[in-house]
Structures are given as C-alpha cells and as structure tokens.
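Okay, so here's just one chain, in structure tokens, the form predicted on its own.
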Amino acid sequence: MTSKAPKFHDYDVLILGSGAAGLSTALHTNQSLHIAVLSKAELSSGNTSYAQGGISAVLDDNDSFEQHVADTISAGVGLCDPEVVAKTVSEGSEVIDWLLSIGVDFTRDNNPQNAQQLHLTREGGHTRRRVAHVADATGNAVQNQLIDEVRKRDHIDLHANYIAVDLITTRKLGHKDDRCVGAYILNIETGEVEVFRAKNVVLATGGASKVYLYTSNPDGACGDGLAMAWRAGCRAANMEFMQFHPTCLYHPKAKSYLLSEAIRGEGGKIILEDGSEFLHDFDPQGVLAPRDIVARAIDYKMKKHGLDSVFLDISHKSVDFIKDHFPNIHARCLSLGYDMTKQPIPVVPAAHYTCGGIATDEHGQTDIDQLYAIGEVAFTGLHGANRMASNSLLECLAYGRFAGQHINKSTNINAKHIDIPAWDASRVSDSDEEIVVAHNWDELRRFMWDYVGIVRSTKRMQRAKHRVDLLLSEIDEYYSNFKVTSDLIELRNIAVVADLIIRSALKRKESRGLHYTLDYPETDSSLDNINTILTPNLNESAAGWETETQLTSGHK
C-alpha cells in the first residue's frame, strides 16, 4: 500500500486560531497577502464566543482613560506594564467604533433620550460603567461577525478541523538565523500531517485552562500555542497567574458553563445557603471585587463549611430586568431547572484565564522572527497578576491590529519560500494504547486542582512538580513511538504548559494577585514590577523543558 503524497501549502500569513485574536489580525492585514486562518474545530469553537460580558472601552463623559488605565493596573496588582495599558486603553473607543462598522450590534440605552449611546456595564474591578455589550453574548455576537467578515474577503482561506502539531523554524532547519517559517499541521479528518509554510505565523490559539479539572473554557483551551512557542524557543513569562472565575454554574450537565461578571455588576448578590452575604468580610468593595479576591474568598467558604457551593442571587431584581439583561443565561438556567428570576443559583470558581503568556513586544511579535502571539496566548504586560474584566476582548482586537498592521510592513513578504521536509511518519506505528493517553490527560487536570489552584503551598506544589516530570517523560516516549493524533498533541502541549505553571509558582515567593500561597501569605513589594520570565534552555532539551528561571523587572 503506498502513502499518499505529503501536502503542502504556502501562505503570506499563517494564523493559528480563529477567534477574536486571529480573525481581527486577518481582518487588519493587507488584501494583497495570502492568508490562512486555521482552526482546530469549527470555526467558533474557541473561547471568544463564550464571552458573555463585553469589551472594556471608556465610551462616557464620567468616565475616562486615565481612570481605566489606574483600574487595570490597580486589578493587576503591581505587574501591569503601565506603558501597555494606556496604549491598549487608548484604542478601546476605536475597537468599539471598529466592531459597530462591520455591523455588531451593540445594546443600545433603554432610555428615549440615549437610545443611540451604548448600554454600558460594570463588572469587577471596574469602578465605572464601562463594558460595551451585546445582551448577555457578545462573545459570540463579535464571534459571528467576525465570521462573515472574514467570508468576504477573498485574500483569506479559512480551514477547519486542522490542529498545528509543532512550528517549524530555520533553527529546527539547521540554519544560523532563528525565523519562523511554518508549522506542521494534522489534518484531523484524513489523518495526515501536512506542512504550511508560511512568511509570518500568528498564534492567537488562547489559553489554558483545561490543565484544571473545573474550567469555563471549551475544550480546545489547551495552551497549544504556549508549548508550541516554548518548544520553538521563545521565552513565558507569569505563568503563574491563572484566573479562576468565582461564578460557574454547579450543575453536572452544564459543563463549563459560567455565569457573567456583569450579573454582580447589575446588583447580584453572592450568598451561602442561608441567604448571608461574606465577601465584604474579604474585601470593601464586595461582590465586585477583583476575581482572585472573589474567587479565593469562595473557595476559603466552601473548604471552611464543607459545602458543594455557594449561591448568585438576582432575584431581588424584576423579571422584565432579568430577561432584558440576561436572556441567553436565563434559558440556559432555566433549562437545567434553576429561575434566576425566583431563586438563588449555585456557583463554583473554574479556571479561567491565563494572565500569563509568550512574551512579545507592542506589536505582538515573539522571541522568534516572523511569529507573533495574539491574545491569551500572549504576555503583553497589560494584565499583570490579574485581568481586569472585559479586558480580554479589548486586547485581542488592539493587538490584533497592530500586529495586522506590522506585518503589513514587514520586509519579508516578498521572499520566497524555503525548503521544509514532509513530516516523517515512517518510523512511528498506530498506537493499541489510547487508554495511556486518556489516564494521563484526568491524572494532569486532577492534581493541577488539587496541588496547583486557586490556593497553594510549596509541598503542594512539589508534589505537582515530581508528577508533571513523570509524566513529560512518558508522553514524550509515547509521543515518539506512535503516530500523532489531535488527543496526544493537546496531552503533549498541555503537560507542557502545566510544567510552566508549576515552574513559575514555585519561583514566586510571595502571595500577589491570582497567585497565593500558604508559605507566602503576604505581599512582597520589593517585587512590584518584578515578572517571572522562564528561558528554554534548548541545548539540554529539544523539548525545551529544561529551563533558566529568572524573576525580572519588565517583559521585554
């Protein structure tokens, strides 16, 4: 039986991820490059379209850029690059402007006399009216749109169901200089990996809370993007800080399901069972505290009294208010049996959000030539130990743009591609132990929760540190052996990404923001402006999990 000839296929831009980060970059290059934008489902299956909330932007008179710029650096606890905040701030009316162009269409005022300014809300941390919103979707809405845009524009080819397997680099080649030239990609439906070469690759693949065992994310959120880039050699930095949001709902059929922010910042209560408020026993400003406050002041309730979970309370609001304001999450309650219009309902913290990232410079370029990381996937500076909310949305589409509008200049477009080897697979066989990937991937996300969460401890953490080692050992020896399916490149990845995580938190010796440890309950403030930056040391490992950790002031 003979093989079938590799594919190749050779594009302008090569974008891995087909979100709010991916789409806007294709959407802000020129229309002379050839663009493919790669997702490893549907098109919509990434977290954007779960993002209920909104988009950050100060769009009032009592509001302005100076308060939102202090808010995200007041949210971020000492680690926001000011620098970056008030340059992404300061695109947040443009984005909105940007979005309202191409036809999203954002909640209007239900005043008469506003009908045309935009209905703005207020979640954690924000201490003004300053979320855009479509209804209780505008994830999905900007998701949508984003869609059809891109279904417009005839320079830009959008692929389903193909998952990037690894980057390919004039390094990996054997040359002296270090760009990224493509990626191997596993076309999931035939099976066959096929190579993309491309002049610049863009990673906009999100974050990485599927390395814990209770997240709101889908189930693509695998860090793919995260250990590509590591193994390629570029530096992470702040994977320590991970944000689990206080609010999912507890339901065992509403899998990764979480209830907005923007509920509490419309007067939500968050309750125990027996109706009493606690979290201004934890924080002044209470439920619209900061997420790490939340969150660790949940998981301190639940741990203390033994409970399953706690409770987010609207009812005291009217039914008219409820469903205006929260229609999608009302049916969704609804249909799981719980009324949010007649009854508190039960919440527990998920993991979130990945604060941390590959770091990259203003434009969104990485360690690497030609690869820039958009989105989650990144560190740009902006969120610090926390990420204020709706703050996430803004950063994919400015960032998307600029690093658009770089590569627009970028001096390469019009060199030629160079020569990349078909994927080798002739040394590797079907594997008849799926059983190992599968054991692997629950064992991971277990003690990850268990060892690694919302609340920590250095013993804790060594024992995760001793697990993750084991098991990067054996999937690495399985990951040699056998042929590559879209189940082990996600262990692979998010094994990887997990070893940051541990790798980081050990290193930081103090309780800042999303990261609190037992051993190190205080804030240490000769580590203001101090980020956690790990090194791949690729001459020890090709791996890259060999590392040179270092505690330093800035990202760049």
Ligand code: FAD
Second form
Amino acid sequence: MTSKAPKFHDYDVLILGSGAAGLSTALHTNQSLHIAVLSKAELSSGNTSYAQGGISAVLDDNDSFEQHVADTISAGVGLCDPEVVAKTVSEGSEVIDWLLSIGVDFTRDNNPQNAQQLHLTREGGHTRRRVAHVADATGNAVQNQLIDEVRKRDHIDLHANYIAVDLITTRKLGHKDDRCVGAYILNIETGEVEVFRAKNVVLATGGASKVYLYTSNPDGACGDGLAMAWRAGCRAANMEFMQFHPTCLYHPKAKSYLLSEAIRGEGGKIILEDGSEFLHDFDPQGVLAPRDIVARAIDYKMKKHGLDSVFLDISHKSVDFIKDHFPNIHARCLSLGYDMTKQPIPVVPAAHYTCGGIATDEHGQTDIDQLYAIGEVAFTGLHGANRMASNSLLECLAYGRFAGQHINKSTNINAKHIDIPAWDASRVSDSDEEIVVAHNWDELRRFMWDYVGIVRSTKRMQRAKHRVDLLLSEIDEYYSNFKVTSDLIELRNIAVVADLIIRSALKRKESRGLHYTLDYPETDSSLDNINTILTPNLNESAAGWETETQLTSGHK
Ligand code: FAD
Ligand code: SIN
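Given the form predicted on its own, corresponding form predicted together with this ligand:
Up next: the whole complex, starting with the chain shown before.
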C-alpha cells in the first residue's frame, strides 16, 4: 500500500474564516505578505452572508458617537468596556466609507432631496436611526463584495472546503516559548490532513449558536475557533452570554429563518394571536427594547399561555413599503405560505449570536503570540452582557483593520518557518459507528436548549454539565481512535463550547443581560464590570480548567 506524501503549505498569514472578519483582515494586510484565507465550506457559508438588518454607524446629524456609545453600553448591562466601545464606534463611518469604496451598494434615502444620503434604519436598543443596510440582505452584499475585492489581490489565496482541526503552537511542539506557528487542516475533498505553516494565524471562524437546537445561524456555526484556541491555551470570556434573537419564523420547513429586527425598526409590532401587544409591560422601549428583554418576554408569554409562537405584524404598512424595505424576507415568507403584507407572521426566539469568546486585546491579539481572534469568535469587551443589533459586522470590520495593520508591523515576518511534524494518522481507522456522532450532536443541542437556554436554573445547568462531561469523554475516545471527519471535528468543538457556556453560566450568580437564572433573578450591582474569564489548565487533562473573574477593563 502506498501512502501519500503529506502536504505542507507556507504562508506569512493564515486566516481561518472567510466572513467579514477574515476577509477584511486579509484586505488590510500589506501586499508584500503572502496570505491564505480558508473556509471550511463555500466561501460565503458563514454567518456574514445571512446578515439582514445592517451595520451600525453614526451617519446622521441627529446622532452622535456619544449616543451610539451610550446605547451600546446600556444594551450591554454593565459589562461593556467603555474604551473598546468608543474605539469601535468611532470606526463606524470609516467602515461604511471603505465598504462604499469597494462597491457595496448601500440603500439610499428614497426622498429625492436626500438621494445621496444612505437610508438608515432602526433596531432594538438604538435610540437613533443609525443602521446602514442593503435592503434586507446586507450581509450577502458585503460578503460578495469582499470576496470580489480579495480575488483582485494576487497576494491572497482563497481555499474553500478546508477545515482546521487544531492550532499548532511552539509549546505543543515542546519549545520553551508559546507562539502560534500554523494549523493542521483537513482537506475535505481528499480526506487528508495537511500542514499550513504561518508566521501569524488569525481565527475568524465565527460564533457557536449551533450549540442550540433552534438557531438563526447556518450549519457551520460550531465554535471551532473558540475550541481550538481554548485547547491551545487561550482564555475564554463571558461565554454565558449567548444571544437569542426574538423573531425567527416559526415554520417546520424554515429552519429558524430570521425576520430582521429592522421590521420592528420600521413599525412592526409583536402581538399575541388576539392582536394584543405586550412588550411595553416589560420595557418602556417596547418592541425596540434590547434583544435580551424582548426574547425573554416572548419566552415568558409562550410558556405562561402554552403558545407555539407569538406574531410579528407589519401588515398595517403599505404593500410597496414592505416590498421595498424587505424584498427578500417578503419573498421567503411568501414561498412558505405567509404574506407579510396581509397577515401577522408566527415567530419564536432562536439562538443567534455568541457575545463571549476568546479574550483579545485592542489589536485582536489573543494570549498566544502570533495568534489573533477577530469577529464573532472574539471577546473584545464591546458587547457586554448583550450585543446591540448591527454592532457585530461593525466589530468584524473595525477589528479586521486593527489586526491587519498590527500584522503589517509584526517583526517575525522575516523569520524562518519552524519544523512541524506531519499529521499522524497511523494509529486510527475509519469509523465503524458514524451514527454515534449524529446522535451525540442531537443530544447535545437538545439539552443545551432545554437546560441552558433563555431561562436557566442551577439544577438544569448541573444536569447539562453531567451530560456534557459524559459526551466529552466519549468524543475524546472516538477522536483518538478514528480518522477525523468534518462532523467529528465540529462535534468535538461544539462539546467544548457547550462546556464553556455551562461553566460560565454556573459561575455567574446573578441575572444580567442574556443570562437569566431562576435561582438568582436579580442583577447584583457588585458584579458590574466583572467578566467571567475561564483559563485553561494546560497541565491537566483536556477538560482541565481554572476560572477567575476580572474587571472589564483588565481583560487582557
Ligand atoms: P462568519 O461570517 O460566520 O464566518 C466564519 C468563517 O469561518 C466561515 O468562512 C467558515 O467557513 C469559517 N470556519 C469556521 N470554522 C472553521 C474551521 N474549523 N476551519 C476553517 N474555516 C472555518 N450582525 C450585524 O451586525 N448586523 C446584522 O444585520 C446581522 N444580521 C444577522 C442575521 C443572521 C441570520 C445571522 C445568523 C447573524 C446576523 N448578524 C448580524 C451577526 C453577524 O452576521 C455575524 O456575527 C458576523 O457575520 C460574523 O462574521 P465572522 O466573519 O466573525 O464569521
Ligand atoms: C437582524 O437583522 O435582526 C439581525 C441584526 C443583528 O443581529 O445585528
């Protein structure tokens, strides 16, 4: 039997992820650097393409940076890092100008006197109109334009269908220092694990909402980067704050299709079947309260009255207005039998966004030298206990620039690549029990939904902890004995992320933002500015960990 020679690839910068974070980082690096951008599926398969509402930025005379900062901090319920918020928010107009310069065709104001002005919509938590958008499919427009722009750059190689298995660090190779020097990557088409050596590695792998049974996210949102960085020795922060979007279409065939918050920003109401509104009973901002409040209020009503869903209603607006502002959502609902110009649409909350992540500094650098984390995988301190709508793409694009510029100045670019052993698959065989992987996937997502969802309790979370411990050891054994596949890689990662979420949630003995527990229903003001930081204990087993809590402003 002949075995194929292992493949090695050498790059200055290896970027894992081809969404807004990965591509914008690539586009801000110098043309002298040889860059690889990898995606585990098609280039546009991540969350970015699915974004609807838009990108927040201060672009209106009636708005101000101070107000955008204040709204973000208010939505984040005492856990946003004010310096990070100010730095990110002040990038807003530059981010939009940059996107315009590469051809993103933002929707303009339809008032002929303001035809050159961008149309700005509103979403939850924003006290002003400040969300720039491309109709109701902003992410798709941004993603396509970023890909087109990258394709024009000879120094950037794009690789689809390459899934990272693990990071390679000098510590793991037995050196005294700890730098990231590449990654083992499974080429999904050949089934072989290849070695990508790099002088800087950027995790731009997105979030982890697939840890829940119902989610607005596409299939790849498994927290791969989070788990890889954790295994490599990086701290994970505020993982208890998983965001649930209040309005996903309730339909057996729609796989939690999102109905943008911009629908409420343009006058949509959330009602019960009898037409009554209820959100003002929960918050003075009503339908435009921050997401944690709206999702929890809906969950409360559904449980109290045994409802399958509540309803989102914008049918009081004209047909032209609805088709003009929400052409894609309107068409999708129509294809599933609902006409939003004529009737309220049934909606339920679903997991949407990972507010916590791998701890990073102001350049997007993690705890390990030469390793960056950008976008939804990262914890920068921007979102606190609840992300405000449309601040995520802003963060991806702002930090993409910060990281790109920082990498351009890095001094290690002229150093030689170090020797890395090929992936050792000599002791593993093809799996004879793939069904185990599928079952574990289902079990994990269901118990996370049931026990660690919108409303939690210590008892439920402890139940989830027992189950995830069992799964982790089962997966560990499976991983050691069988050839890696995408499904196994993702299951291994999502189990690590579930464990981080549960540990963080058990540690927070209060309710705040997206973390609501029946055992501690109040917010404890003595915990203002205290983030939950988990630190891996690399001297123990893979599941070893230590925790500490730290002040917001001291997260790096
Ligand atoms: P993604 O865009 O998710 O990209 C992740 C990339 O990493 C993909 O290329 C994937 O293939 C790759 N990857 C992952 N794991 C691996 C691996 N192991 N190996 C190799 N590659 C890997 N935010 C807003 O600000 N405004 C909005 O209007 C908005 N609307 C949204 C609507 C929906 C339905 C959803 C789901 C999200 C929305 N968000 C919105 C959130 C926002 O879209 C995301 O937070 C953001 O796009 C994340 O970008 P990213 O680049 O970090 O990751
Ligand atoms: C939406 O359009 O409702 C999603 C916006 C976001 O997640 O920021």
